[in-house]
Amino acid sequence: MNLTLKIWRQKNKQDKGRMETYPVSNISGDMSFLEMLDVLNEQLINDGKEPVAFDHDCREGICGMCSLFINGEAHGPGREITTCQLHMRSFKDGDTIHIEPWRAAAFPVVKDLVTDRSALDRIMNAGGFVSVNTSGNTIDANTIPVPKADADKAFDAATCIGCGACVATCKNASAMLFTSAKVSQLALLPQGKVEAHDRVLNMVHQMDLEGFGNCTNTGACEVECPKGISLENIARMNREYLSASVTGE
């Protein structure tokens, strides 16, 4: 295939950034897009000129590093996948593809199509763990019983693999699926219970400092997740949320 890429260049975070065109040729329908990238930077390292920075790691849809958006939507037209899961073969010849970084207040861009998503981190970080002393005293997880429906909505919310794709497709960049799916996962589950109001409290808290929207029920984050995360986890969180602060504790 012959195809004419539209990619975002920005310097650094003052620069203002523009849209470059770029020809790609002999491209099989086989390559991963990240693939397509990387003979893409080939070609320009050749030619003497500096490559596209753009995240990427595992290349196996597990690290939710391959943050791109593809023709306007976030990892590119497939469902529940991930960039690097995006075949070449899901285009035409001759096609222009418009490449872009996540747009979010929260999600500054680094450079290029690197943006700086940090903000999960410390959303995390103030109240995505628990503090079950295990040490010296570990016992076999099936002593404590967890009812079947729940151990299953707490690892259909575990699959969240942090790649802010919900975020970059949300009107409002919110990031109430990735929040929801982090308190889902540990308020459904019996070592979770321990501080489960501190915690929704503490991590919504740090999501509305971070400068993220709110939800308004548009649903496009599910609809672009690529684990299927449910929105049924936001429901959850906005009921953990009420009774925790009703409750105080």
Contents of the next structure:
Amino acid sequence: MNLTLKIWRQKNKQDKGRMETYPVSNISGDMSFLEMLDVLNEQLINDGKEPVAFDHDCREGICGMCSLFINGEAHGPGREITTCQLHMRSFKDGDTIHIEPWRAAAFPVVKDLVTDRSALDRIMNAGGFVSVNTSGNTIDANTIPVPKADADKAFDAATCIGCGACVATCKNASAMLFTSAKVSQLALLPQGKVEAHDRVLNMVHQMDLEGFGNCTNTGACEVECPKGISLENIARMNREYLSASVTGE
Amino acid sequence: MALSALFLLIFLLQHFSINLISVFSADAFNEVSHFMGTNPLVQFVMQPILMFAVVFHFVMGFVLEIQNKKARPQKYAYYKGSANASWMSRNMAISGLFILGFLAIHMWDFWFPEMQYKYIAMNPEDPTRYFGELQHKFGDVWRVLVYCITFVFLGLHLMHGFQSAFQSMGANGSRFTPTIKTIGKWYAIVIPAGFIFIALFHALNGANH
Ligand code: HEM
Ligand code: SF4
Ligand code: FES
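Show the same protein again, this time as the form predicted in complex with the partner chain rather than the form predicted on its own.
What follows is the whole complex; the chain from before opens it.
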């Protein structure tokens, strides 16, 4: 396959940045999208040019590090996959592919396609945990009975890999799907109930401080999420938030 | 936002029911309108609540819209919104703006004259005047046209808004969410289509008189 790539290039945070066009040739349909970018970068290095910076780590859809807004969609045209799981057979010979970084006030561009997603970490730090004393005899979590249905829902929420595609795709750059998955994975379990009120209030507060937008329930996040995190989690967080605001001190 | 929206949904149903009466019986319409226009509970409790809900709803709607625009200062060069969300859900501010524009005309048409008639000119109440006033307004082709276009936008607004309000209130579950979505779709079609029908009915009937 021969393709034309239109890629966002930006030297650093201060640089204004611009879209640049690169041709690539001899791309196999069996390559992943990231391998295709590796081919481009090798070519750029051979030509003595600066390679395109992009995030990646596991390259098997579990770490949440890869990103990229490809042809107008987060993680490209596929469903329930990350960019590293997107194969070039999804494209045709002669296609033009637009590649941009996640765009959100809360995700500043570091370089080219790499953005700083630490805003999501700070939301976690604000309450995405249960406080357990780990010195001495740590109690096995399995000794606390959990209804199977709740355990399944908590696990589904916990499959969120924190990639930020939900923010990137949302027309409001809202982080509600991420935050609600992280609130839900604990709110559904007995261990999480103790700190439930403070958790939801603090995490939502941090989310607002980071400058994410407001959810208007367009549902784009759920469609683009590589892990199929459901909008039910957002409704659960809204419930948790309402009850915490009413009953909390 | 969702609370004011739910209130507006109930109000709209009530408003629709009363308007619908005008199709069947001029006398009954006059009677109900007279009640609504003179009952102190409606006039001095419900009416201020409604006004507050409308103003709150559109002001908050625009505030949210502005904050959301700020949350993405640098736009995408290529953004395929239609790939994952409906037009209705992405353009609530636009459909809302049409409704707001219409509301301004609507207040000018019905509410200001009504306030003038009742509370400023202090006219004695004539319980038979309402139907005639209604029919007179729908005699104007332009007004009917604007009315019909607005209700198409209201339909689009509610096509997303109805179920959205439930989601915002945290009501989402596999048992009842499909039902809410179905009711929402019917509501968003039937109520606006009904308003359009009533307008056309009076426009055409009025022309015969
Ligand atoms: C005065 C003109 C209006 C404007 C400017 C307006 C604007 C908006 C905006 C911008 C939203 C988006 C917020 C969101 O998606 O959560 C919205 C939501 C909504 N609107 Fe309106 N609107 C107007 C009138 C109405 C009316 C008359 C009704 C119903 C009879 C209505 C029902 C709804 C509903 C149900 C929602 C969803 C609320 C939610 O998800 O929390 N709106 N409106
Ligand atoms: S909710 Fe989905 S899209 Fe959002 S961060 Fe988690 S895995 Fe990524
Ligand atoms: S590189 Fe780990 S999910 Fe794509």
